[in-house]
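In structure tokens, one chain follows: the form predicted alone.
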Amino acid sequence: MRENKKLAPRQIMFGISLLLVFGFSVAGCGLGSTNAAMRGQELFQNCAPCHQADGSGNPQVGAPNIAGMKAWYVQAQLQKFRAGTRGMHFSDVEGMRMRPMAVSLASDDDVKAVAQYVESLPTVKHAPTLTGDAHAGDNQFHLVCASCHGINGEGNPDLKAPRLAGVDDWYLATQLRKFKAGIRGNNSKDMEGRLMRPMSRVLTDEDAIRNVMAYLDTLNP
């Protein structure tokens, strides 16, 4: 039988060092993700007075239900507010209110953290507030909106089209009116907004808008 060779003290110390380095690396990864989640929750406290602690929104101040909204979309909109490509029109009262809140996020990492926290919140679906013809809205939605926002309103990140299912009908109707009036989507750097403007005009009147909202209210997020 071969004799077991004893490890030299230097080899033992080197092995221990490797274990320590590996252990700290793994712990650091976990700590980093935990810290990011905690940071997002902390930052969201500035949003809660309007959007509520659970992200369910408040129509009285024009704050939509954002709970469970995909992080990529929340992040993109916050960056638009920060850059002034959204929330600069004098008639966009809610947007102008949002812009300083977005600017208060000191870094891109903070934007990412709060967006990820928003996505982590359980989705909340409110009862409809608008009345319309859901059948007519079904036809209009699939003719105008589904190619970007998905046949079930689930959204499409490749096209930068957000989820519509489960979003408050009053908020979506308000945004469509803003697009139609040029209050939103009029900045040359807001590519998605500029694309939405002509699409919104296909819904020629309030009945068409309400019909699409009535159909969207039948969909689950």
Contents of the next structure:
Amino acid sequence: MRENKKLAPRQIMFGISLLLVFGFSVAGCGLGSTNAAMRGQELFQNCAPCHQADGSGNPQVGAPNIAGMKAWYVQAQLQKFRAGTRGMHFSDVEGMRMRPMAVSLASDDDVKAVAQYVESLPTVKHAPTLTGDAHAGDNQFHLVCASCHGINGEGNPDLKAPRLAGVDDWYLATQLRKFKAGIRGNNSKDMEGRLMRPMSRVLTDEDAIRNVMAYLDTLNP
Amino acid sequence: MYERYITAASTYAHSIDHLFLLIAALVGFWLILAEVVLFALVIKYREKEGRPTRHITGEEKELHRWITIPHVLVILCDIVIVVPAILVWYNIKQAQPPAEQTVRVYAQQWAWSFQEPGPDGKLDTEDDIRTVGELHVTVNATYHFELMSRDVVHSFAIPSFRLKQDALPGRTITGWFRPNRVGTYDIQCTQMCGLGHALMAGRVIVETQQDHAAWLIRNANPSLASLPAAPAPVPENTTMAEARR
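For comparison with the form predicted alone, would you give the structure of this protein in the form predicted in complex with the partner chain?
The next block holds the full complex; its first chain is the one shown before.
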């Protein structure tokens, strides 16, 4: 007849230790949420150190206000960074900072998820940081920019032209300068960027840029 | 020995490897010996019935030599390590051979960018080539690099060259290397520099003189940029022609 053996305390402790080791080993194995909205929020944690948790940006590190930006545009720009068609110019310091962050998104689904999360963030409008002649800027804007970006700067997804109303003036001015200098929009695969370069040259000097910014500051997102 | 695991592609890679091997052998010998002796003594003199554990102060003469003899031997080994270490340090970090080419390396969060002379062979002239993430060099040529940081502290490391040098904001640090094997090698940042540190990588492409000359001409002349690339492998997501100024 089989003898009924009791487990010794040492064996019990050994068993508990093994379970604990296994538990600790798999504790960090979470693969992230499968829900797209939750996944986007999780991924945005990598963006928050520069763009802030509410997506309102941080001019100190050149991170723009992206809160409420349309998903199609965020997605397109992230894909450009990932492909190296943006953020690969020697003088594009902010672009080069952004590129590895975009590359860290493992899949197209992740790009889509984080872009949708960005769009879901409530829009934030900051006070103007640049001064200029808004009236002159109004004329210039409707002469040059409105045909693609919309009469009220609301953007046009069909032309892949992003919303400008409500976007920080310092950021738009910086990008215009980069387009003018060929720092952005110089890659042959960046079709929209290449289209923007000649447009940016229409704003011939710093005053013209500031005037358009002063006008855009009067628009609401 | 280390070359089995990571290519040695610069003239001083082997002297670093030999130094590592020497340190690993000497330190490893003493580590293993000390552990063997420790465990042997623990087992030999463990508590047994009728023999209580004895408290040892280490002051007796026969016990004291267990400390002094290994101590002297370890110091001798230290000297054996320090002498070649100083020689290697001097040859790599202090005595710089004359440069055949000079390149400028910029570190920033989180990318490497480079400025190299164009076909005229001189820096800070019109035909300079500026690249992001890729450094093109000629095999068997001595390069000086001027290392700068645009923001925080980084560290410029090319493991296959056995090269590592910190980049400090506000300072230009000069170093050198002489690649001796054609190929593409990783550049890594080895100083924690922020959120994207792990992604701050680049490549150094060591080319033959002919391939490098072709690359120089293609990149110094935008009209030739669409010609087929040199045989050196170019990463899919790196477009050198566009990275030019």
